[in-house]
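One chain comes next, on its own, written out as structure tokens in the form predicted on its own.
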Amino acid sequence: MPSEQHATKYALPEGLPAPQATRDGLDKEFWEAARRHQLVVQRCNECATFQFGPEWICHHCRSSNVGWERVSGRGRVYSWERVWHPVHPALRDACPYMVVLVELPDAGNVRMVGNLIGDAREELTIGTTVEVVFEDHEQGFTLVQWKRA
């Protein structure tokens, strides 16, 4: 998260580039989801498996009947980093932060990769709870951040 001296509306610093969808159209309805503030992950029609990222079939059935399904947005660490250095030059400033592997209980223990919001000098551990948080841009898009529970 954004030192003191350089905090914005947001977890990170602004200037970093848009997340878009796919050209595809493969993660639209997740990006529109969370545009609603609701998070979504794929889940198979036929063997009701979860899977996350979007894929055109379920890897575990090979069914291309694959949908969405709102989940609670609850879930807890199952990895993370802290970085100390920048990735890119928006974020010469904003570092130390924190980047998260969530796995997510309702959802078949999917994991996602995301941003926990808070003191990122904070002790934590795996299996922290952590619960989703929706941080909308002017730009027209929601990052799916996560803060602990």
Contents of the next structure:
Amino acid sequence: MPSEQHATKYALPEGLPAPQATRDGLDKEFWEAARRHQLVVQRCNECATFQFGPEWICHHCRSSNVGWERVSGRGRVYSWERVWHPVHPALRDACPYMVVLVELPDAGNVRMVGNLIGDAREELTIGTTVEVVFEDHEQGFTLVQWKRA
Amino acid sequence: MMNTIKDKVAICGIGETKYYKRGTAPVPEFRLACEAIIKAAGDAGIAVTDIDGFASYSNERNDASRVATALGLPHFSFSNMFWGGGGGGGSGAVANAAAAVAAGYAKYVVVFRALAQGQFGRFGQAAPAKSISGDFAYTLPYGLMSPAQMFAMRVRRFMHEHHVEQEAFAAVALAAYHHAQYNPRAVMYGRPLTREAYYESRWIVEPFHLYDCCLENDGAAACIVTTAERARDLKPKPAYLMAAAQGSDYRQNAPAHNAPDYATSNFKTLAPRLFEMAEIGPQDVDVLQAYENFTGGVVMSLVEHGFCDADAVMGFCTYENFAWPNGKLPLNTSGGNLAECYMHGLELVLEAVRQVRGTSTCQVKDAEISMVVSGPMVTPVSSLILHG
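Having looked at the form predicted on its own, could you now put up the form predicted together with the partner chain?
Below, the chain from earlier opens the complete complex, with every other chain and molecule after it.
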């Protein structure tokens, strides 16, 4: 019998701000790829440096010839936090929940923030391997989430 | 020797309003700002109309031109705002004021901060928005929204890398509350904290208990910066600026928590510049005011300023070492952001001045060198060192 807070099909209840690509198009590909259930990371076409969040120029070689590369979606927990105090009305009955910072070894160890799917009270250690989960929302966006591998 | 402002500039006056619990100030924020500035001028023994410059830091809502107009200042010669979020600019604003008076742009520059959160809303709560784009799109939809949540992630990683335990953070909180019990200005005066109460308090976001998080208060604080030469002719004992520095380490603002050096409070490149200018080392500092947005950031900033080694935190960051009068490094002797009041850290600068004047309610014996650390984990950050 799922508890009330897990009755939702999403990691967190609906009502949090929905991600939108920036108007200037900088990260359009990231959110569109997530919609297709692909994880992509920005990569410099000149020096092959990965970067996230996206930027208009490569921070390493300053080239503006920067593209996107599909990556495996396997990562490891670089840091984590268990949130107990809700700071948004939508989260009032959702605590505790887990936020993880995941590093991607096959993408230059860039990091992404997401929720860890599962029991938020379960112990978690830095270094735990995780894999990506695409969480489709009816409003037309997809969140990049993580589960234990 | 570097060409610096060392000993050329001093803080000659300090002032603050009564500090109130969040949302309870009886007058608007702008009026609090004016009152603190008038008090600082009174403390310095100068006329309010002698003030001719303003320096503050981000989130300051009270426009310098409006203040100058309201106070009827005949000369408005300089204004400056330090970039960045939160309290990173508390020392940096003093540094900018110092640069201005040393360069002759103005004679008496006031550094100020006013906060009335009842009027303007809280810092610890997320703003309502249906959608979000840009850097926050990678965090807000995952419920990573508040400052506590932003910084807990870094602190957790720091704990992991250096085997730091909760007790180091408890020590910071316990020392702050201990000092606040001597300070009638403190919002937490008369509200002592025990170790048991610290550990039993609710989690906000692990590894931060309630008492690891700064207060949210109403009030205003101000200090006046002038040349050492002018300060010597005024009544209060000058607090001479030995050094001030601001800055940020490599790519610390990389979005979605991608700073390459992550488990840091962002002082690693700043601290050597600071001590080089002061021509002292951390061992020479008599008393320290270190900005506590969250206790974990204090511990990291102590390490990065060289007060202790990262792997020796558990031996150094103890209540006994931080607590006045017997601690090796008396820390946040007014109660600081945790227990005196949250004036975005400007109250820490005022306390550093009191220590070199000899007027703190937790006065460190023979304190000559007094230091302030502003805004760990944000970018840019800043620090300063004063001497009497």
